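Below you'll find only one chain, the form predicted on its own, shown as structure tokens.
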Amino acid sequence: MANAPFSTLEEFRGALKAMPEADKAAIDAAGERNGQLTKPPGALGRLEELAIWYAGWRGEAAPKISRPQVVVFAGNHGVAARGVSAFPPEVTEQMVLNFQHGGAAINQLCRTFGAQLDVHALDLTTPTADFTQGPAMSEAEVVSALRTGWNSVDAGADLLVTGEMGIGNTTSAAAIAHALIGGEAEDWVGRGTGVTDEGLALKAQVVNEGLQANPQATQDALQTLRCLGGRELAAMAGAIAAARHHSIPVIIDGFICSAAAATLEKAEAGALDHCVAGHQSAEAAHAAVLKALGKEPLLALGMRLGEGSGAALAIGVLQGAVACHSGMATFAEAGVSDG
């Protein structure tokens, strides 16, 4: 795992601008192979597009997925003290222990799809600042979280999923989405862990207060992440950027992960070209974030757990797409007439 090549936000911005692109020769070769496989053209639907997209990022005409990695980041939010969650902040640490002991949904999904699971708790005893009073993080704090995310990525992995745990982080994600995309605060807040109608109205109020307290958050996407995000959101952004650096395709998880990822795309257009959306969650605003990112979800199963669970389930879809693409015989190999 490489050491992050940045120590300031401006250096991180520079790293985003210097990212590799997909391998066009591999895309062309994968497309040619797809046209020779023993099936009618287009018969595997979107699986064909996925396989060719994956091949381009891995630089191989017939790649395999054998080393998927799932990284879950946990952080605590000062804004949780405003009562925006149905659960207390202590639950963040309790769930981290559950991840570490193998008892969470994400553990079962990683086991099912052969993914390595890594869990990183980021300063849980020190929540971020309440963003209704000013920036959630200093530059040093957000850069530290970005670096943790970057350094968590296994350069030998061939697929990455990032997940999160953090009481209050749907409010953070809603504030980020509002700052980056616009609309009204009410468009972006949801019930998260199950807040009441009164709690929903409070979340919208808190999001509005956050933007009023941090005017710079609407002017620069990396400042959006610093001022309105949390350590786990910044770490996910850092990991997604590191995956691009290593040409590792990424499956994006739900609303919170998508909001974190959106800061990269808004900071540098095309920064998420190596990513697909794993699913559309039950958080009402998630569909709007995906639309803004131009990402069509692979699954829509009404999930809203977090932990990277929806994206982890979508590992199976991508594995199936790549297995068909790389493992199927061509018409010539099978001795089948192609018409």
Given for the second form:
Protein chains: 2
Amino acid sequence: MANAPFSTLEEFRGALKAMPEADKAAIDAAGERNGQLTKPPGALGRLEELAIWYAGWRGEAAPKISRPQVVVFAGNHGVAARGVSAFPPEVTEQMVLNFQHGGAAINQLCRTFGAQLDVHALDLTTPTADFTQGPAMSEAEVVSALRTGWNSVDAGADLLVTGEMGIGNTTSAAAIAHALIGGEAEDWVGRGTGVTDEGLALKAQVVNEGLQANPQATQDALQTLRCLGGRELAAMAGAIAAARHHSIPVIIDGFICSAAAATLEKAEAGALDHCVAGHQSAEAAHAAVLKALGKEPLLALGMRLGEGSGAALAIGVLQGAVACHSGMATFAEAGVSDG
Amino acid sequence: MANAPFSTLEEFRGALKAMPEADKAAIDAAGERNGQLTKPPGALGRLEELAIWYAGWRGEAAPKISRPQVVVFAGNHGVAARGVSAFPPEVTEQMVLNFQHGGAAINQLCRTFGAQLDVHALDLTTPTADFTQGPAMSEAEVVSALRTGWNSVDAGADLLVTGEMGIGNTTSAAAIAHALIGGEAEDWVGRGTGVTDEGLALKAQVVNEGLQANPQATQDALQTLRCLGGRELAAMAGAIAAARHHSIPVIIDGFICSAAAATLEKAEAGALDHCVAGHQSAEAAHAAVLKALGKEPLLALGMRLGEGSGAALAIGVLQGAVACHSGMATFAEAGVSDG
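Condition change, the form predicted on its own to the form predicted together with a further copy of the same chain:
Next comes the full complex, this chain leading.
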């Protein structure tokens, strides 16, 4: 079992600065291989760059994806008491049971693409503090969630998706995006699981109150995560960092996952170089978060469910890309004229 | 083995008029089921409509995809002698061998998504006639190709992808699109496997010559297919029609497949109701063909390979959609509050 190499937020920051880079020799070898495969140059479009990117992180010219892992974290949010969700907070725990019994969307997607699914419920009976009144988490709480996330990653996995469940967490993600990227609160709040116009205005107000109550959240990205995040957001950040530590490529999910991931990139530029964006959420602000991260989503199918579902669907795209790259014959092997 | 129920082009036209429709009771039952699944309404976005569409064609409220079939047809084109491709015509046969030996992109994608792959080489030693001099195919030739396509479909399959290989066939597809949809030849020609600016101008000229040499091609869509198509395009059309006959949903591939499919829709409105578009090709004119067909592609990853590769990649999306729809628990089953 992995053991997270940090026990304070500053040690986590240090770990982010000590992360491995992609293997340049593997990137070069994969690029050379790509140029010899039986297809016109560039005819596989984005699949080609995806496969080369994946090869770089795995350190192999012709890698395989055989052990994808999906980890879903669940947390409860003090701010849910402000009525920012269309669903009651009990749904977080009910959905954890649904994950455990195999009945949720993410269970079906993991089966479809052969991914291992792990679910971590994070202190559901103790919601984070209402961030309109001060920090959502203490240092000990955020570090605990980061460590849970880090330790959840299977070092033998070769692809990671992180997902979440947490009633109220689009409000937390909106507050994080606002603190990290700027603009107005209204730019970052959306319908979530289905709030009304009135609910939307309330979410914007709550986000503004959150930033006012947490001045340090706009100064430092790890403080943003602590003050405005939730346990499941911190755990996703910890898992994404652990994946980098183990050279495991990551597919980032929707708005909430991307907001959590953005705290890493803001804390340490390049911290998400091992990540691609799986799916552009129907949650309106997601596109702007991805733009800020410089990530072009692989899919855009109007999903807005969470659970890692958009990224899990994109596992198939990455599997296809890597299978083509590593399995196709070269022009020489196949005796095909190369133009 | 299926036996195509037509032996003339007019009998094929008749078969198109006698096709089954989707099962309305299954659509209603699937829609009702969708509303009870453990997710906020609409949160799976396009996956929800895809699953309901699929359920309608399969006649089941909660269907499964267990036998996807990919059929690739290869043909040679007289018009290739005009120099419209960056590759020599021998590549068609070389790539057929590559398919048979498992070395092409489509082989890897079929393995990734568990699809059966069948390859049919169509009289490669006898290219179709150069359509700038008159019809590419006689009635007997186009009917033979339609029949091969029809008979290639496994009646026990539950999803079909049709793909193609044929040096010169983007020029054939451009001529078909121009004849069916209108505009200027320049609107429909593209880089194909990688022609130069000069090659592009030549393709437009060849397309114009093709329409001038075949006045009947702009009068009737099945004549369009005969006069401007190739054997692999006719075979794809035959296979797509057979799938409809067997109530097997189809994922349409890129520019060439879509041009072939468009002849069916133009011959009989609604003939492609059992089809979704898998991937928007980097071949520039593909978007306009899909728009004319009213089909929104599932993926847009810059691919332009043919072989059915874009549609094959989209098998994963449809598998995910149907798995969620048929495998998820309802709110009642999972004991989750539905807001």
